[in-house]
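Just one chain is shown here, as structure tokens, and it is the form predicted alone.
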Amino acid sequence: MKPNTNKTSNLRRRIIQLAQQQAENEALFDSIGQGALATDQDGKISRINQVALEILGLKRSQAIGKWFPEVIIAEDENGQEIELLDRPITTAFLTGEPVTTSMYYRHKKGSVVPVSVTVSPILMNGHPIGAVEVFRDTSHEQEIDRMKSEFIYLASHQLRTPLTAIKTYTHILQNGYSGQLTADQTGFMDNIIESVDRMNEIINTLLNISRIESGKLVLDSKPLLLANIIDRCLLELKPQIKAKNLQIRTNIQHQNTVNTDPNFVHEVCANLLSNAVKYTPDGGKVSVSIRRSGNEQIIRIQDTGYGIPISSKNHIFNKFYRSPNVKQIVSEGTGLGLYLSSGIVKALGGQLWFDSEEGKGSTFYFALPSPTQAKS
């Protein structure tokens, strides 16, 4: 009888240990400061914490055991419901990789909540058997961003007037209307005008960012030869190109036409080409090409510069971000150019992406919708 008694005692001890472990896991899951839920391999919610329930306006009984798309309605920024295949839990299941994205979750009462979502698959022998999702309400962050953008917009507007006055009077002095200047004074005036122009560029960048973020970017579309834009940008960068002894190679078909806003296309091309020149060492190469692919015209800008580290690739289009490997080499830069370019390209209905390897250079691609060619 003693062996059976020992077996029973061991079994009870094991049951108690498992119960304690489950209680600890539940406590740990509920203590997470963000919304959290877990699903099984069928996509049914097996666990959800109180923060998640509050964000979604649900009771625990309304979530546990339910298929996640039926409980949590996800929408994009346009208010369209996100398809099941595009949900991060599905993506994590299919790829076996963690997924991070932003979207909107619909509250039980009908309102929508902006959320930042991270999903990690639960793998066993390389196969997903579930997923854990952690998400947080970003409403407060979005409101802060809105207030920042509004402040930048108003401040930039106010800065334009005194800068215009500075530039006007500087030109008056430079042109000798108030007496002839010495060679040193003329040089000083050149530096002042150059600095004012640079400040105007920054102000225009900030204003355009504010317009994009507030949805107030106004486009003036018209037929445009992309070759003309590239030629103009390269001409503007000629002093920097010459100073660094860079080789510029172009492969441009002059019939590449799009119907879009020329000023904003120029802004994007100028940013990309300026970066290529700025972040390429002396004697390097910058190549520019334009080609048609389907219903798109693709501008390709390649350099032999410093490249982008792997750790920076997911942040390169973020506002104010500059890759750490170039900060000490090139001190100038606001970290706004690529952020602005990304917003403009999206507004133009195009795409912006890149390939890069640290120490070997970068290639940026800028695709725009192209008018369909008439059939002969």
Ligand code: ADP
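Source: prediction; values computed, not measured. Numbering follows the first chain given and starts at 1. Between two forms, the rigid core is the largest collection of C-alphas that superpose within 1.5 Å. What changes on going to the form predicted together with adenosine-5'-diphosphate (ADP):
- Here residue 215 does not count as shifted, since its C-alpha moves by less than 2 Å between the two forms after the core is aligned.
- Remark: with the core as the superposition reference, the CA shift of residue 279 between the two forms stays below 2 Å.
- A rotation of 13 degrees carries the smaller rigid part relative to the larger between the two forms, according to C-alpha superpositions.
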Second form
Amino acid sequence: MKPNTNKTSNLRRRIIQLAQQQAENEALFDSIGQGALATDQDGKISRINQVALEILGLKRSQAIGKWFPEVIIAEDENGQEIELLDRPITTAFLTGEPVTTSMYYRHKKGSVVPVSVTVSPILMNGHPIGAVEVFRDTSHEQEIDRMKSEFIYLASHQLRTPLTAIKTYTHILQNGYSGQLTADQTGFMDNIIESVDRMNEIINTLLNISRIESGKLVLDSKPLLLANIIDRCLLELKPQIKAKNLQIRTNIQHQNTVNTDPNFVHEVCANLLSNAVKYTPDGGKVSVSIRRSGNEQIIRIQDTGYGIPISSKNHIFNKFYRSPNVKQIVSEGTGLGLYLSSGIVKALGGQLWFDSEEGKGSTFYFALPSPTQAKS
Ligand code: ADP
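Same protein, different state: after the form predicted alone, show the form predicted together with adenosine-5'-diphosphate (ADP).
First the chain shown before, then all remaining chains and molecules of the complex.
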């Protein structure tokens, strides 16, 4: 009888231990300050905490045991439902890797909640047997972002008027309308005008970023010759090109036309070309070409400059990002040009990408849709 009594009490102890562990796990799950849920290998919800239920407007009984896409409806920023294959839980299952992304979850009552989601697969012997998802409501962050954009827009707008006055009066002084200036004074005036122009550029960049971020970019499309835009940009950069003794090569057919907003195409080309000039050392080369490929015109801007380090390649289009290799060499820069350019290119229905090797140079490509003309 004794061995059996021992076995029973061991079993009882083990059951109590497991029940304790289970209770601890439940408490841990519920104490996560963010929404959290776990699924089994069939994608059925095995656990969900109170925060998740509140964000989704669900009762526990409406979620537990349900296939996750049936009870958690995810949408993109355009209100389109995200397909099962593109859901982070599916991606984590398929790749075995954690996934972090932003999307919108539909509340049971119909409203949408912006969420930041991280999903980690639960692996056993390398195979996914479930997933844990942690998500949080980002409405407050989005509201702060919107207010920041609005503030930047208003502040930039207000700065324009006094800046225009400074520029006007500087020109009056420089042109001698209120007395002849000495050579020194003329030099100082040149510096003031250069700084005012730079400030104007920054203000315009900030205004355009605010317009893009708030979805208020208004396009004024018309047929335009890309060659003219490139010529204008190169003319604007003439002083810098001369000061650095750069060789400029162009290969542009003059029939490269597109039907889009000339000011925004100019903004992107000016950014890409000024970067090529800025990040290429003295005596280097910058080449510009335009070619048609299918239904697109592709502008290619190549330089023999400092290039972009591998570690920076994924960040180059991020707001305020500047790669470490150029920060020391070229202090002038805001890290806004490529962020703005990528927003504009998206609004124009085009594409922007690059190849680069640190120490050798970079090539940026800007593709714009240009329907082929029907032959008569
Ligand atoms: P800015 O030039 O004002 O810093 P951008 O947004 O135009 O801002 O560019 C972001 C960063 O990308 C730059 O700071 C630089 O590190 C890198 N970059 C952009 N173009 C080039 C280029 N042609 N060659 C090397 N680095 C570049």
